[in-house]
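Given next, in structure tokens, is a single chain: the form predicted on its own.
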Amino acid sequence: MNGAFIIASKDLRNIFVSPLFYVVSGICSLIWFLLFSSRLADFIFQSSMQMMQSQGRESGGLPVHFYVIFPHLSMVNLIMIFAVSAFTMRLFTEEKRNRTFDLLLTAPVTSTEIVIGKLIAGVGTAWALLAIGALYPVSLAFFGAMDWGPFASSLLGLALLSAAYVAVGIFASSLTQSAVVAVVLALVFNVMLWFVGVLADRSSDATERTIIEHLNVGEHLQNFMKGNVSLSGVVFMLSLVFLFTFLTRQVVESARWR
């Protein structure tokens, strides 16, 4: 697997020296800051109103995780769909545009190593962006007690789901030479993952509904954000990564025989 790590290190260097990464991360940071500040200000106002209405009576207060952190991480997830699609589109399309993809295919590395190398680079970039989004909730720990359990499980769910977004983005990037088409395809595929849950509401068969609900990305992510780390949720997220990685590997392998 040395070839995979060599490819990953090269792509990571290219991504982190690229202005695109800093533009995307800067825009994401600004959006997250504005929305988090607004949500936190509303939380402080609502907590103050609750204290005034209690008039000295004991009050449990508003849960900061579900009132501030949960909505913030949900917004982080939404932005990650667009951000991941933006930087994964370069992982194969840039190779094809620069005519280095053919050299990569003739190099002493397997198709599996090529795809895994691209996946490692994409996941590393996605998790770096996710770490930026996690800084805002972590800052609350300096001002009061924080429920670290649900926060940690939420980050685990987002990390796994971000890896799935990367796998989808790499697959889209492998299908075309156009960066714009790759972004559009990645967005379409990622959004389709979220619309599977809508089919459950329209199904009248109990077995069919159970199967569709298991394929519901939103349901699994909500369980993580509530502090429920289930084996089925972890396996489901990893299965998405494996599926789209396998599909990408098939596309790359087929390119060797053209």
Given for the second form:
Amino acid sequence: MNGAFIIASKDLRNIFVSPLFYVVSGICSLIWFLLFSSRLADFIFQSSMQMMQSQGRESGGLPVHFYVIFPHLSMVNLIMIFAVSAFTMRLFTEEKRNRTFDLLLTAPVTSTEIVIGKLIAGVGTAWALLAIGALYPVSLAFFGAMDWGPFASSLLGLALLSAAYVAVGIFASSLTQSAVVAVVLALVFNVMLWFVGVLADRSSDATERTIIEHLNVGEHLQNFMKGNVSLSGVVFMLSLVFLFTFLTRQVVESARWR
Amino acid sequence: MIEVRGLTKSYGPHKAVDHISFSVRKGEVVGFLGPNGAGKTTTMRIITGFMPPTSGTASVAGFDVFENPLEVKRRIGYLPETPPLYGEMTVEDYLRFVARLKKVERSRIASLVERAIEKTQLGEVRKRLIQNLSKGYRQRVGISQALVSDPEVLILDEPTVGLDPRQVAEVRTLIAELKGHHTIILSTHILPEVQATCERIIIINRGKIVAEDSLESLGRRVSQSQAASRVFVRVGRASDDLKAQLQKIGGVRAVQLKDADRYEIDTDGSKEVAQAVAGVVVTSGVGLLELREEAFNLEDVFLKLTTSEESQLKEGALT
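Rather than the form predicted on its own that you just supplied, could I have the structure of the form predicted together with the partner chain?
The next block holds the full complex; its first chain is the one shown before.
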């Protein structure tokens, strides 16, 4: 496994040295800032209205988690789909284009080590971006309005889900030499994950419905965001990561046979 | 050190490498020579474990390339046709990365990187990004990368491509320096390269080995069927009379008039012939401008071996 860490540290270094990460995360922060601050302003307005209506009577107020943090994290998730695809597209295409893939394939490392290395690098980058996205809700802690439990479980869900996006992105990247094709493929695959949910609504059969619901990324993420960390949710996300990592390994291994 | 037995690689119906067998002893420098598309790169890629053969075996230091690829890869330094470089890394960082990837022990990495930089004279660019380097430097970084793990076997696929003549000479000196310490296979389609660096040549054409021998005996082999040396004569004015006179000299096999004033005289290689030619030219009074004798070089061997087969094939197709 040592080979995986060597490749991962090389890729992480190259990602954080190149301007791409900073440009993408800059754009993401800008979007998150605009949406988060307007949500927050809206929330403050709503709650002061409610306070006025209740006229000093004791009331719980609006839960900030559901009104501000929840939509923000959903937005983080949406943006992650695009941002992760942008980071992962180059992980394999660049190696192939620069012919450095030859170096990896003739080095004493296995295909599995190469793919795991890429996965670590991709997940590291995705989590760095996720951490930036998480800063906005954390800032609310200064005003004492923070509900840490559901926030932590939402972050766990997002962390797992973005790892799945990374695995999908790397898989797409392993299929082609062109970064553009890789990013489009990654987006298509990731969006397809989300469209499984649509099938559930169209299905009439009860068992079929339950099966599809278990495969529904949205459903699982909702659970995490509500604060329910379920084993099935964790296992589902991890199996997505495993599935696409396995597929990538097969693609890399097959490159040795052509 | 390297054993190749019955190696075949087919791409569909096309056989890139067709039943090749050869072996390389420890410390030997072997030149792999052949026109473009002869199968040099494919053979090298199989030895490095980059791709498996369709049939046949290859082993390095006793390890089968297919059964034990990781052990083989640890022992090989490989420079592919296009040097595998990360443009966004500095030369030093890149070499350190390759050393780690090749599983060099931690304690040796620093000294081996130093050695590779020194051997390929990359000292002045060591802190620069590879993407900003000239083609010659990149090629040298590529060679450096192959060297950095101090491998037992070095496989260099056209190591001097894209270098200027001075750098080509430097690379050749470098390969000569590495001789003995490493076992080296290098491929090229440039003849003087093997002449300058290799002890043994394997000439490969259309996926088959057409000749395998030391430099001298290859030369000898051709000379038995053809002239052993060629005398070039340049005169003030050429005449048919002179050509006839030259043909009469004992030991001369053929005389050709090239351009308006140059003769190429194929001889059997004995010293007296050149002297006799000089005598004839001087006495005929045509004004001797230049006279030199050249032993048949590898170029002729190569052309003969790789083209004769082709012409045979063409003839076969016609009849």
